[in-house]
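One chain is shown next in structure tokens, namely the form predicted alone.
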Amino acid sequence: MYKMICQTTGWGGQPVRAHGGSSSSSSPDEDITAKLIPITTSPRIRVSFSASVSDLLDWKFVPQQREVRVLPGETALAFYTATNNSDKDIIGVATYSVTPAQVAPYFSKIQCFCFEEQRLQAGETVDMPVFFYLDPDLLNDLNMRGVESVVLNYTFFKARYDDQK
């Protein structure tokens, strides 16, 4: 429940999961589309990527690129690579955060591997995409003044109920 609240509000450095508004007069796609207009008069913001893995999970997990530079309202696609180094299939779950924390309400993920658990077969390597944008409303937030760079971090953990050891 706490994670759902954080994802909806951006509390605790949790990026917002992009979805349409609750207005009955417009479709969810219209609400998102209105935010996806790059603000070309704004400076680009550097988004850096980092990754880690729990000691209990025998995976290698790394971002494929160090950073991208995006305009508010511009979509971006980044990839991480995960490899299961064990001889057993393993289910992992990713947690994520954005720093500085005041960026979280404006960091919206359209699609992300972190929305669902990931099952990797023994020895398997997969590419994991995250499709996101920075909400242009950040330009109207005084707390965002001077923020020129953002870090998106993921940590993978072994799913609790994955009884394989």
Given for the second form:
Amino acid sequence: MYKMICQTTGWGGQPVRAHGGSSSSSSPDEDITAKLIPITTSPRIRVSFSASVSDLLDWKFVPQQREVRVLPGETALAFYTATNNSDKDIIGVATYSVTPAQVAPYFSKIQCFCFEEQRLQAGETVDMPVFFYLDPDLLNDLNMRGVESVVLNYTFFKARYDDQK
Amino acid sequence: MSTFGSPGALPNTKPTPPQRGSFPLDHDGECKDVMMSYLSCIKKVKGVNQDECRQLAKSYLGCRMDHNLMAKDDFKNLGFKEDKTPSQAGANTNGVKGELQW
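Show the form predicted in complex with its partner chain, please, because up to now only the form predicted alone has appeared in this conversation.
Following is the full complex, with the preceding chain placed first.
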């Protein structure tokens, strides 16, 4: 599972989970549910949304809300909408980035539309949700002091082998 | 790779896959109405992710579950408090059930 791989290798040697890896003690579900408690003593953090599309992909792809303001630990839903403006079915694949960089380890996506190929028929429009939360551990990270805004960007690319279609 | 030696070196932001994978696309727009309600709510409150809109988010995810567009799960595992639906108009407040004092 991706989660186990990411927990062991992490980024540049740093574990993905900011706090100690207690992955053996409780089930992963319990670990995550424990993080899903909104920290009401924290100010809300603004998460704004941007979208881009590779030049090779004839899709329109936009966020459906300018921003959401979330508490750490509070799950939130956001939407993007994609339209295939071409006359052919196209398969796209999205990746994302989070800025500023120090937020990235705390940006936890429960479910979204990234990494898997998404096929849109010619002319089709479809809504793409992202369900996420900011890990409350960010409140213990000195690098996160003063971070009030986060930008989530998704970029859609054409799936490489789709050229023949 | 040497850094400046600061304890909190900026991590490389390698994207990670989502915990529960990818949402199937709602090609037929089965949950579009709930989505539109949610988006109107968010616009109205200028993005503040509080109860009113979160209830709609919960409904949207519930819609997806009902239409096989999302694996069914307890809402508390998705960060939503369980609703203890309050009883109607104080019916149970005194615990004397079944006794109608006219």
